[in-house]
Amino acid sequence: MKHFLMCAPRFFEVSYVINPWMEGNLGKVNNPLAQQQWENLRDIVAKRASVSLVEPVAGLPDMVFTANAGLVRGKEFIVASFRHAERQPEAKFFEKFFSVQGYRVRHLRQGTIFEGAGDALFDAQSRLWIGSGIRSESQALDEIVDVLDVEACGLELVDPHWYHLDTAFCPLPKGHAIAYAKAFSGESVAALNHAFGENIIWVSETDARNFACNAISIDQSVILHRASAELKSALKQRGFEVIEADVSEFLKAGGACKCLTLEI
């Protein structure tokens, strides 16, 4: 059974702008609705996996996006090093949580920006895909390979709207994946096509803007904010069940279903 870490949105709000989705949304979060949406997502995930919670911290509104806490492999945890000052204090709280849970906490070299599982995703073959270009830095790849001894492939993100890898790419079971081509450099699109071939679904801009690639994969279930009829059909043909979970309040901060979870 998969295991996910989540953080209640007790202090969630849009109080600064560090990505394009936040622009125009300062102070516009409906907090009771955000809580309701988060609880619904938690319940959907909890029916298919186990869920642990980390305590939210006042003044850290983006801590709810646990995907960025770090990268977990077995009982090792590489703690994130955030690019923006607004999120940097989150790291010590996530580090404490994982240390208490018995994980071996690892750090990349001082100065290397790495924003956790938002930019590092394992596929069905246990190959690690690492995104860089907007938030995380490309040198993080070699350091992570050294720490975890895994096979890794780098992908270059080129559009600040898709600032983390998990906003534009989601590996699925049995060698499948969904992705948004315009988020990546041409070389990275070619790398994904080479790796996944006919098993990759390239989503439309509408699906990308609805954060369809920011999905949680649990067995044959794909949990996402919203998907077009075309994407639902493509996933169904490949044997996947699509479950929509409205997280519109969190889109105001540039995150959706996957951002709200960290697989541990």
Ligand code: ARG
The other form holds:
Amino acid sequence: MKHFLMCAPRFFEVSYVINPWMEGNLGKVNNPLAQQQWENLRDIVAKRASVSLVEPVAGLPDMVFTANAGLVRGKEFIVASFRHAERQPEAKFFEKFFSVQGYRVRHLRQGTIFEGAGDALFDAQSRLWIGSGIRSESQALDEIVDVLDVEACGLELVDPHWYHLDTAFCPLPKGHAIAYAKAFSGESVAALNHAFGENIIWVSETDARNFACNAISIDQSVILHRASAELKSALKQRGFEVIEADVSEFLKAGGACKCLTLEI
Ligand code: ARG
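Output the form predicted together with arginine (ARG) next; the form predicted alone has already been displayed.
Whole complex next, starting from this chain.
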């Protein structure tokens, strides 16, 4: 059974701008609605996997996006080092949580920016895909390979709207994946086509903007904010069940379903 870490949105708001989605949304989060949406998502996930919670911290509104806490592999946890000062203080709280839970906490080299599982996704073959170019730095890849002894492939993100890999790419079971091509350099699109062949679904701009690629994959279920009829049918044909969980309040901060979870 999969296991996810989530963080309740008690202190969630948009109080600074560090990605294009946050622009114009300062102070615009309806926090009670965010709490309802988060609880609904947690319930959907908890029916299919187990869920642990990390205590939210006042003044750290983006801590709800636990995907960025770090990267977990077995009982090893590589703690994130955030690009923006606004999120940097989160790291010590996540580090504490994981060390109390008995994980071995690992650090990349001082100064290497790495935003955790937001930019590092394992596919069905345990190959690690690492995004860089907007938040995480490309040198994180070699350091992660050294620390975790995994096979990794780098992908270059080129548009600030798709600033984390998990906003534009989601590996699914049995070699399938969904992705949004315009988020990536031409070379990275070619690398994904080469690796996934016909099993990659390239989503439309509308689906991308609805954060359809920011999906939680549990067995045959794909949990996402919203998907077009076309994307639903493409996933259904491949044997997946699509579950929509409205997380509109979190879109205001540039995050959706997958960012609100970290597989541990
Ligand atoms: N406001 C947050 C940020 O810009 C959103 C993070 C979303 N997380 C993710 N894994 N895509 O950092």
